[in-house]
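Single chain ahead, written as structure tokens, the form predicted alone.
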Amino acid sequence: MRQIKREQMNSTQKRIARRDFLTSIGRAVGSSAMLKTMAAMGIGTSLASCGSSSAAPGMPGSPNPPPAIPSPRPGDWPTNVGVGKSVVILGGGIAGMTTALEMTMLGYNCTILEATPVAGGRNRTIRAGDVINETDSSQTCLFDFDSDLYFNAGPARIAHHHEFLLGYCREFSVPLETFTNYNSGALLHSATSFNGQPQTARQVQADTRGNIARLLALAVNQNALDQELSANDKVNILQMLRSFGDLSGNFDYPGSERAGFPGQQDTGSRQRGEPLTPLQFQEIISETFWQQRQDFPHSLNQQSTMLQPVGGMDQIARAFENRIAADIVYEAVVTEIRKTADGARVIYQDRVGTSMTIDVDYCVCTIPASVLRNIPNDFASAHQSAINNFNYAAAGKIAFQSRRFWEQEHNIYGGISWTTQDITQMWYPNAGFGRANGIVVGAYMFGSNANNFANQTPQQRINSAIAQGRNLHPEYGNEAARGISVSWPKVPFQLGAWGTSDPGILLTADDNIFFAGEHLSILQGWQEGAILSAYHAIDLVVSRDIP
């Protein structure tokens, strides 16, 4: 694993204060235009996300990760430092398996207690015959048996700079492929804009850029920025704006070929080369949905290139599992966590209901706080309070098997369509292009939408998702079939999608009990965060054993 280099970037270039810049625009083109430009530029809204892999900026469940702290990593710890020491790890997700893998290599004797029959935690891929159990329902996946027909119910993408997770993929020979996070041919849909008709992402982006460039060029040409720009600066910025917005020679925006051509969203169009009429800019800036959706692929953890394992995200979990399988006790439900004079004691029920006890030097607990708070323990009061008050995002997904009509009839290959409806997102498969059938994720939702989703029966979820999906693709109701859903707040041993609270004291040891999990990292909701949290817990343990 390579060391992350931390660099401080200093800029001595002349900067224009945004407030002065916009004030000048207001003088030139009016306060209304200034406010609209601010909205289109995202100024005054929180549109950048460095947290969850799932929650779009500004959406319910978007986490507030803790401040960055120097992160330890393999190579920092002395060889054989753990010889003669025992560790029990509670939970066999990515954090737990990373902990076991790395601590075993340091000489520690590790045991993982995993409550379910399979390791991976929320890293779960659903295929034909698999069962999704929730607290009040059970569903069996009815997809056809095919390597391309799978549904990543939990994490589904990897940022290109999540180097530790990607490093394990290389080490374990897990093949990767591109995940298309942004597709200009996908759809953006608001029930209250453009008469409820979905628009292609390419046209929304082209027309937004064109109008922003037009307004700023107008301000420059009316000398509104003369106090901030030299004559040469004005020439250069006008040239930049013409290119940025694809403006005409007189800095107007009559439309752009970047927006596509009439009928491009449907196969068979004969209108290539004909211009599209620009969308009304007032509608684009009428609600934050349009700005947020354009910003999404620019936030750090959503930027290209995104990746996914070939054949499903659980290929990573299986690769971890194969290396530490002998250390995992499956269907081991923890019933008590206790301190001892020189270590920790964990009591659990095995798969046949027999109560078992394990005494160790150290315990690393990766159980989600939403579950952990209900397990009897003798944690310190500050740690218990943090666990009791730890918040988790609600999230839900539903997937359907379908003919690949989005490719065959709408030229959409991978990516995400967005809507203001409850379903929030529609994901198109990023592999198996050109094949007859694929798995479309017909909803990925957070916050109150996800809570409503959780309260529906599986069949109600299917009915609702298909009805809403028709507003993006009219043929959806005749194509989407064999639906299966997951509501993470109702999944046993998870009871939530990802942590959203500041970890605070949970980043410290409680005697010989340590805590880890994606919720205790700066990358909440990401598998890389789970790995970083494991490294932090390992470092705390190792510091006890260094002579």
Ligand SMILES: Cc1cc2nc3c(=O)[nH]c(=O)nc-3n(C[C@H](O)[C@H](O)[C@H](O)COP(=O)(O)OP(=O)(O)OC[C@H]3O[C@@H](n4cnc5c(N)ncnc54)[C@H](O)[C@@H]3O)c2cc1C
Contents of the next structure:
Number of protein chains: 2
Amino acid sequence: MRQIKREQMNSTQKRIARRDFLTSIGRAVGSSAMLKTMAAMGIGTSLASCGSSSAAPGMPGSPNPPPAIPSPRPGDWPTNVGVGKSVVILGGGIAGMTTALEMTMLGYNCTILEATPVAGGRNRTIRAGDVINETDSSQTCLFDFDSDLYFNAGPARIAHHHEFLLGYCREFSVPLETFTNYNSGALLHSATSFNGQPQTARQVQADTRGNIARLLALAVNQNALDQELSANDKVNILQMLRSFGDLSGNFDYPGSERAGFPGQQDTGSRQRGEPLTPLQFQEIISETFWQQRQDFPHSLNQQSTMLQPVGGMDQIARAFENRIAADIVYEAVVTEIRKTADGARVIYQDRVGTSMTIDVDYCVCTIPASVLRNIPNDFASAHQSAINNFNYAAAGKIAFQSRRFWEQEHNIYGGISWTTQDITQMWYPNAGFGRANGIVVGAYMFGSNANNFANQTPQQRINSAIAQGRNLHPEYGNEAARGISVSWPKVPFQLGAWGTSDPGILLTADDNIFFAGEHLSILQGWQEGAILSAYHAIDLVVSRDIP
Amino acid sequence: MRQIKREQMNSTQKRIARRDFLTSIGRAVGSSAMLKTMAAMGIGTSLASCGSSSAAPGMPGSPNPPPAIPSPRPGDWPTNVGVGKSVVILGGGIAGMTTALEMTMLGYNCTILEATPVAGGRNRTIRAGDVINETDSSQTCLFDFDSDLYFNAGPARIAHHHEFLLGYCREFSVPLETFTNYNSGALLHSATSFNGQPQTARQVQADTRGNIARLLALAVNQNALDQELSANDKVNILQMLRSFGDLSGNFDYPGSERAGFPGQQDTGSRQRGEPLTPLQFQEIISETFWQQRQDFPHSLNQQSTMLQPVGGMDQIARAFENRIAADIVYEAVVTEIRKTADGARVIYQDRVGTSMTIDVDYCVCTIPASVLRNIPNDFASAHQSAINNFNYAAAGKIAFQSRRFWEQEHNIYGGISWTTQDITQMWYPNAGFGRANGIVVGAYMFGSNANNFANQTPQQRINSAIAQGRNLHPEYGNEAARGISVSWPKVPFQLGAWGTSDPGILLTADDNIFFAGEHLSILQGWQEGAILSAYHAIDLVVSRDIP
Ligand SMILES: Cc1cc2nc3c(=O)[nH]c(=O)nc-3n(C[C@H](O)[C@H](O)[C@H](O)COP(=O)(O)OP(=O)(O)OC[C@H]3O[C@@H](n4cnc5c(N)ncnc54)[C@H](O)[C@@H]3O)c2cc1C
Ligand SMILES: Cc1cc2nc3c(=O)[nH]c(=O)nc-3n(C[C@H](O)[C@H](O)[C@H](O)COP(=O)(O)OP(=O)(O)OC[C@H]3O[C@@H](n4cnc5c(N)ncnc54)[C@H](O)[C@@H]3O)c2cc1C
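The form predicted together with the named molecule is what I want next, because the block you gave corresponds to the form predicted alone; please supply it.
Entire complex below, previous chain first.
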């Protein structure tokens, strides 16, 4: 079960290229060992407060551990370095499966202990008949059976520069398609602006740019920026602003065709007439919602193009699983993690409730800190306290099956509408365009909204998501049905959405125990982060075995 | 052959809804007959110079006829109004096939005369073995056989508000997927800026927004705009600008993570470090290219989301053809268009060169004006001179088969890179992500570039597209192969890309002859325009037959 063969020859070529690249990085910025020591000591974490909005999907400004070090990656490690050594990997999510896949390739004898009957962890897609268990409720998915009718309860989009995750998709032949964050035909809705009427993204965008350009052109033309701009700069910037804002000849903003025509979201292109009157700029800038909501798709990890696996995010988990299934022990709930003289011992309950013991040379633990803190262990006290204090974001989603009224009647094909209401977002399906029915994500919420959601019953969640959704789409109440929700803080073996603390000491080994998982990466809340964390842990293990 | 059945019941419901809508429009803005008369007289065309960039794909600022009238559409016409009447439709493009489809449903006996062996006209997708004939050359497509390896030589994207075209796709079950215009990982390249080094779209975008926000914040903070902004507005706009530009606490722009990290286009997210140094703002505003190029995806018809049929644009033409094939006479080259006492007579050459005559009650002519002007006819002199003087844009494209190095090595998934060189654009495939090979569109050019292209041999076009493409991607020379090109001004029965003149008199009947085609619509250069033009012509015919 150790003979995993890479399927595409050019992955070998790529590894060589990567090794060359790394060498040159090493030369340029100092020895990798030194950099790792720095990271372990928390040096270089000072950028954590640089305002990154990239860590948490959809959560601008959530704290993000720093750009730390050039990550190690496959190709850095000597072949066969692990022959004769055994590893137990705790947790079969993306981090655990990556660890098993890559360490097996290096010759290690790997075993994954996974608490649930399926690998993938947070990478989870819900379809007809699936059951969602939370700590105090259970729901069965009532969607129709159809490859198109699925709900990505956890991860749903992949940034185009998440190259390791995308590399695995390529290697495993997981088909991908485009995921849309920004759709100019989707809606922005504030309960307290524009009389609570939703506005099309295209109009808010056009009018915002128009007004910014108009005001800056005015300042330039009034010579207010002459200390900053030469005469030539002024000519150039004015030309640019005219195009940027679609300004008139005299640098006014009378409105723009970019905003669409009246009723265009309902009638398409046939019905034109006079362009729309611009929205009151005072009102566009009046609330944080309008000030910031449009900038979401500009953050590094949310920029176009985004991708999604055809048929559901779990296609990725299934592809990993196909390659390492023989190494996974399912329904194996880890109950104790111990140190031995020269290795580690893990106790787990198997599927019939028997307590089992596994002794190994190394343990790589990818169990979320939110869960791990309750598992008896021999960790050093610094590691224990880091785990105990690790913060987790809350997040929740709800999905409905519905006639695709958003396509048929409002020309909305994929993308996201935003609202100030608790539901925060509404996601239209990015595939299956033109079909009769689709799955709409009727809420994707964080923070206090997500905590309220956690405390509601599944039926209460449905009721309030429908009530709020109607303020974006009046037809929602008649069309959206079969609601099913997930609140990540209440999912057993997860107890949170993603980590938000500084990884700190957990990036270092605790004797023969090593830690991984998305929370220990520079990309918290992303699958790519889970992979990067796995590479980091593998690197620590391998460095023990290099003679 | 007249019994075409709509496949989806709810199209009927939709027609009823449309009729209601139209009625209310009619009430609001005056009688539809009056509006049509206005359009026919050219009244309302004064908006043509309003700076629309929507008409021609990729050609900002091309003239666009005005928002004219609430377009007529299926559902406006009485059932069976055409029973017993015959119509000959000249040209089997989207306009001709729409006319046949809808008029057949109204009871008319329709015949399409199409010069070539396949319907679709400009809607044309090139695959392995296909032949592209121009007036002075012939090329055979050497791509590998693969559903994924196709080249949309004409139309390639559909705006989400082109609801009639999308409605037919829904009705005909043509699968659609997302088409990307803006990819932050794609490149912008000016031969005369930044030492000719291509820049990632994300960096140009982030630095442009950063600098605009910084300068406007400066003006606001210097009280330069106090006549425009209240104290409260100032607080709000500053908050918005901080987010808009990703400014620092003191409204400076030191660079932004939105621009990516050094080398990110090649190394993904693993290799971070200090954020990129911002591009010199002087240089970003120095040329029209930089001033305007980023604004392309903001124009109404180019806004996200855009769509494409899975497997090639001609899936739409095939779907139309499936429904009306029995009414199409292929390889029927119209050679004369005559009036008769109570109808029209069309002479054509059939596939063996025999001259044939067809006498009908009505003729709907969708032949492009560029071709039509050379066909002997009995048109009124005003119509003749409008046809003779109708301007057409030139456009050309070239495509190559290549290893997907842009995905594998540069994290580019779909979208467009832009350059100041003649090739103007490079389009990466928006589907088949992760596969070994793909079709890259290595040039899509207009105006004088397209005219130069027209005068080159196919081999010259390949050579220069490769040479220029290498300035965006050095590996292009080794990877891009099997080039095949199309220059629309040289394609027989087309002789141009799309019309750019005011339709004027051609929107009115010439006795029993009626005109249609994209050039006679408010959406010139779009398939939706071809459909709207067909509805307009049908409306004129039907109004003759309403008792
Ligand atoms: C709502 C939401 C949205 C997200 N959106 C995106 C997105 O759009 N794109 C993206 O890339 N990422 C997204 N993420 C993040 C992504 O899901 C995670 O980063 C990634 O899946 C984490 O992988 P992991 O292996 O580190 O952890 P997990 O997937 O949590 O794996 C840990 C595993 O440990 C197992 N386990 C726990 N306790 C025990 C025990 N006692 N014994 C044995 N096994 C145990 C669990 O069952 C689980 O399988 C999202 C996450 C959430 C919650
Ligand atoms: C390069 C390019 C890019 C484009 N991009 C897009 C895009 O992205 N999206 C989009 O929606 N649209 C796009 N368009 C526009 C779109 O292709 C047209 O608007 C539409 O296809 C025109 O349809 P039509 O029926 O009016 O004309 P045509 O398709 O030209 O149909 C006219 C028909 O008449 C036939 N004919 C000509 N002469 C004779 C004769 N003597 N006898 C008999 N038959 C004759 C021709 O063979 C042809 O089949 C693009 C066009 C081009 C050229």
